[in-house]
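Single chain ahead, by itself, as structure tokens, in the form predicted on its own.
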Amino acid sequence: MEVDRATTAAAAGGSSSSGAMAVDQASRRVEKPLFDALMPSEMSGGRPQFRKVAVPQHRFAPLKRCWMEIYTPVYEHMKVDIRMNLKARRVELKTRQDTPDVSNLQKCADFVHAFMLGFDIADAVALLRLDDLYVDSFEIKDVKTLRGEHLSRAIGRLSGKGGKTKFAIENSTRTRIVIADTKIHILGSFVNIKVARDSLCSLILGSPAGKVYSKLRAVSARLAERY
């Protein structure tokens, strides 16, 4: 009997001591500190961030004509400073104290760069509003080495009569295409850019427009079912 009482007392003492230890551990737990989100101006140690976009010679006149259409969304909506450096021939962008998101600076740089490549303002401004848009560029010689009249005919196949082929590819893939001499620029989402680029490469390699149209119809139908 005495042995049983001693065992029971030891068990009770052990349970009370373990309970006291659990309380001590719970009291020692430190709550995680909660910090407010950093403003973009605070992420780089309070220093403003910059982006510079070079202006080609042939885009000076369009830039001067459309300056307010570029300035308004960048300065008023994205809260990013913008100016034209005439001496260095480039557009300079800088974050402000009230810039709401650090990614706005890069979006604005992509928007201005797309305009320099030849895209319309109405198309390029989508880079500011949507996150999954990109600009992809390549040259005809990257696909096939062509010279002289062969190169001219390839460029003609890409555009089609009155731009018909280019517009057909743009509308079916939901992209925008700029053909500047031997350089080709495509604006759109990642998947759509790939479809448009495959169609353009087929035309460069010599495929007739009708064959490219039929392939586009099949791919567009698949994309419509997926999304």
Contents of the next structure:
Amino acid sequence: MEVDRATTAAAAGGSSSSGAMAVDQASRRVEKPLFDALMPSEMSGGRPQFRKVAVPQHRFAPLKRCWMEIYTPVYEHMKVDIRMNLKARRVELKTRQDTPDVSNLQKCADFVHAFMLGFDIADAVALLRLDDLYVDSFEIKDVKTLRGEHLSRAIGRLSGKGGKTKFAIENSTRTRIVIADTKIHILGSFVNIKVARDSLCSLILGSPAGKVYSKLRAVSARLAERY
Amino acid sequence: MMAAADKGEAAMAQLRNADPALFLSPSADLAAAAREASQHIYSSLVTFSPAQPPPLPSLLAGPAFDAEQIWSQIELLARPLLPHLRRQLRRLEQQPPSQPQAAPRVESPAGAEEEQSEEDEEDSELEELKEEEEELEDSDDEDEMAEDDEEDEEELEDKGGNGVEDKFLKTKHLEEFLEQAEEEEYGGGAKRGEKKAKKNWMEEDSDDDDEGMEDDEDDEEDEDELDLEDFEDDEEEDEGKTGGDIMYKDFFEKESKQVKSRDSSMKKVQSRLKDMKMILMAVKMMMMMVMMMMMMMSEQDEQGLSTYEKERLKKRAEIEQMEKAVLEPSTWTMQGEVTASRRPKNSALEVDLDFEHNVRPAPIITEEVTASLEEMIKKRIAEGHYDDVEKPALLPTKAPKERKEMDESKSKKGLAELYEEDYAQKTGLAPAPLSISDELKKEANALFKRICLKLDALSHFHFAPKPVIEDMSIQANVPALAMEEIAPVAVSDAAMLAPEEIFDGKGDIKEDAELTQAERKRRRANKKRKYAESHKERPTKLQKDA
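Taking the form predicted on its own as the starting point, write out the structure of the form predicted together with the partner chain.
Following is the full complex, with the preceding chain placed first.
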């Protein structure tokens, strides 16, 4: 089946004029040519595709620890080759022959990238499973220019005591948040990311946690009702 | 003198003959005639006045004189004259009739009969007067209705009665006629009753005066009618001799006297009584004329105008009066809203102001009120019937919203698992998760079971203890003896521990300060060795997989 398709494709590429002539000859009945979807391996001329994900310093040890948890879903379920390049400090991904979908590679790359940002495996795996999850990142300075103690206090406000504010936002909006010093990453669906981002921004701007909670409660109730 | 007398007579005749309707409107001729007539009568009566010489020899009734003035002059004469005349009448009655001429004319010859009546009855003088007037009336009747009398007498004679019966019938007939006339004029017996009452408890003089006054009143009312019957009616009323008041003795005994008197000296009495009556009548007429004059003289100025014009003038005067009243400022009570500055001082105190009190008057607290209140309170307390405001039970319109509590701890499930569960619920593979209410229900159930167990233990005769559910429970690392040992409280836990439990180690124990350099180094080397051993495994693992 695949060989035939290849030959026909070559034939079609070679003799496009004959096809046109065939169409011209049978002018009354026009048949649209039907082509099957291309396999990822056939795309880009049958060569495998690669993705490379850089590993930051602080994620090296966790990567080593959780390697198997990363490897298993990528290799087994997504059918994407994955390897760690220690010298270059990269994770490399490659499509195989039997990779079913084009997007699998990208998903795996996103998954690995999410792990590198700081998300847990359990959370990052959701990227592999669901299509409409995204990772949104922004910095505190994008919201408001803060310096020195104000910055520290803002970060403290964001996480709350023992991280309770962050967890509260996470639980109510069904997202996952990573606060890496001045960078903030949010993993979740588009709408949820928006809500989480709004609450985080309000926290950065200085509103107290209680206020944010009340807003969150209202919004999350609405979100829950919708779905 | 004669000319004056003629004039007076002529005037009287004129008045008598004038049409009654003319008296309604003022006319100068009639007024002048009235003056003349009154003057004539006055002059004729002045000789009889008791006070001689009379205070006023002749009546001054010129055109300049007011009706009031003329009236007062007449009153001046009439006031002493009338009682004097009456006294004379009485004297006439008392004195024997033997001296009719010598005695004054007014003497009554019927004294004998009167004496008899007095003896018999010994009543008050009222009856005498009644009798006198009856006699007068009788004489009048005879004068005017002679024929009728004769007829009556004939009838009576036919019956075969005495003169009594004649008298009886006649007087009765007269009375009926008079009553009828009275009813026509006065419309009932009210006046008669009043007069009767007055008669009964007043003296003669006062009665006389009343008679005179009543007569005047009658005259005033019936100005137009100059009927002599009026006088008769007055006399009749004054007497009080109506149908219901007549007594037996009045008729039969009097009639006998009257018969006797008539028999003895009828004619003489007649003449004298006539004169008396004439005098009385004259007096009354004068009074009446004066009243007429009063009416006429007041309107003498407007003789030339027609009735319509006169009425118009009257109306105009009224209108002017009313306009004046309206234009001038009314009293402060009629001005609507009035402040204190607009009304005289303290004027509100004099006026009885009426305004609504919108405030309930304060209750007067008496002992009874307080007692009643206390009784009510006690009763209410005993019943338990209070007036407390009770909150109405709010019915829940909709089910209480299940609020998800904000979980502030790190979620145990990963994001992927969350979505997995969501998907499973939607497709129906997994059951719905327990909501908060379910958890609460669970908790409630557990509590209730515990209570039930305790109650069963107390109440059931055959109690079966609940089956033991083996749970994973944490065992505290507490020394075994502590769990089961029953030691006195004073002994502390530290004292109960065995030496091995306090410290486990071996060899010579030395503190960090006591160690020598070599020993310290040895310790560090041991530590490193241990660490190296535990961490050796990892890199090998990595390498293997890669």
